[in-house]
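To begin, one chain is listed below as structure tokens, in the form predicted on its own.
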Amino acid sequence: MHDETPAGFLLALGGNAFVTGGEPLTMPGQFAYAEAVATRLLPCVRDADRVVVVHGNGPQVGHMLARVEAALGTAYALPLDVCVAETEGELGYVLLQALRNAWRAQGVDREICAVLTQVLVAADDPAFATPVKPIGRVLSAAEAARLRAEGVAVQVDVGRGWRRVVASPKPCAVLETASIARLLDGGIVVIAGGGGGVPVTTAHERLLGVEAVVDKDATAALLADALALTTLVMLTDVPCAFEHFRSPRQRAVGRITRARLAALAADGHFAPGSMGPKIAAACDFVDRPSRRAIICAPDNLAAALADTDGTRVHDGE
């Protein structure tokens, strides 16, 4: 059992979490969500020495791409890696301001810094041969056919329609890890790895952005490991993971070993586009003693850190 707040942890927020289901994505809404999370996070952060916040950016990248398309011929075009960087900056600013405002209102004056983050991926990652990550707006059948004829990968996003798809390669390294570590050593809360980080490869000893998106939970697990943090928390819109989700047999997954969770994943209990990446990141992170991964909602964050709620994954020792 873990009765005390950990000395250091990484908290991952989903990009979809910045908008209430069924409502349009807006800047006021994003600020409001960020401040609500900041308020819930405060009791956990007061005594934590090292805190990193990672966030998703899927919906924000979709809106950025829509702006790029609408402005073609008037403004210069932006490739996908730059759109990822743009939205990493957008949400980094939102979180910086929200955290500072919420914490100062409670008498906490702690430094916070957002780090624009690049993530190295392998140029020969098999994901580049089979792009599956939907991005951007829903397309008409005619638009999808035109893009396919131009060599752009498109596929049906179940429940939505035709969308462009890109590769989602595995993150190999967060290039700013050493800088983030120095900030943490100074007691600064760090926002990093936004949207999984800007994906880059190396060619002739130079960095090169690529048309891809990296799963933010995979980057969160990688970064937490590199920084020697012992707790990975993934916030979502449900209080925990579930077996047989949305069926009469639905059952909450509470405290569980890595081996048992991996077995449930192999049996198909977790959807690839939603809970699946979080489960994979949890299993990747909890691969040695004295580590734990948590999946929970903002409302039960404190209880999950106290090992009384949420899905808590441990090494089984």
Ligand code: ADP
Contents of the next structure:
Amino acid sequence: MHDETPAGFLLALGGNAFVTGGEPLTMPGQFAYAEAVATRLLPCVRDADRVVVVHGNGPQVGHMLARVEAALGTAYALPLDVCVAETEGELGYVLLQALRNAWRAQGVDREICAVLTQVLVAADDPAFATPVKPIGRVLSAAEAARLRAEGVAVQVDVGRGWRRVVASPKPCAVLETASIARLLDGGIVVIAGGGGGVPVTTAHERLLGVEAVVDKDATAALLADALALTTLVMLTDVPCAFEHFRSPRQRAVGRITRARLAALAADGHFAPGSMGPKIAAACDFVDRPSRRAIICAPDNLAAALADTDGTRVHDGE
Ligand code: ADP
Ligand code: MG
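Which structure goes with the form predicted in complex with ligand ADP, now that we have seen the form predicted on its own?
Once more the chain from above appears, this time first in line as the rest of the complex follows.
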């Protein structure tokens, strides 16, 4: 069957796209690592009409919250939605520069632009009743108890310690979708949906930022669908999803149908909050034959695009 759909990629970069495993986060490190990742993205952008880049912000928003806390009494406080917006600005800038530098060096001269993104969430999303997404630094037991007494949700983040937790509601719509589509029509590469976008709700026909974080993989799938892109690539720090992860029976998930992948997810193979959201995003996005979703690392991206490595999800038709 001849597929008339023009190639369109959404590349979702994990927070790990800006830091090599275990190293402390620094600005020079983020610029350098982002440029290395940008070089790996070239196979996607060379021939594609439409390219969108989404990025994570977990570590960066944690640092932003630490700065806010340290400066209390000196500088005005920033609520979480503003911290997310701040990291969209920070990482948008890092990516704009890294992409331009990396691509120019390889003779690719495409316009790139970063769009500050608001994501609409439902005020009555059940996620608000049970916040589970850890944010910010590790707290002492005494700090956790004090925050809890003040009504702030805290939980033990397994393997790390007490942390603040916030809701991670489902993204319903990206408010800047029409602007992004126009930029794509003009051949411009767009960075959008950073950190999953700034979560906002509507009340009395007005927008209002909320204390929550939206999963960037969920926003990536929503945006890729709304913009009629054909390939969703989620770049992370593992080369693929695994069955029986970190057990002696661990096995790579390669080319797979969404039905089979959903069955593995239902069997609990993918951890919530890390690989789980990527699998859900892949299954949501790949609901027709013209679409594919890929989970891989920067190192095996080229092979994953060539359908020989990484997790490649298709609709099985
Ligand atoms: P990102 O910043 O790319 O979103 P995450 O930490 O959220 O990164 O997700 C990637 C992580 O998911 C991997 O580092 C790995 O430890 C974890 N993970 C959990 N379950 C699995 C699985 N079944 N297969 C592969 N990785 C998994
Ligand atoms: Mg993640």
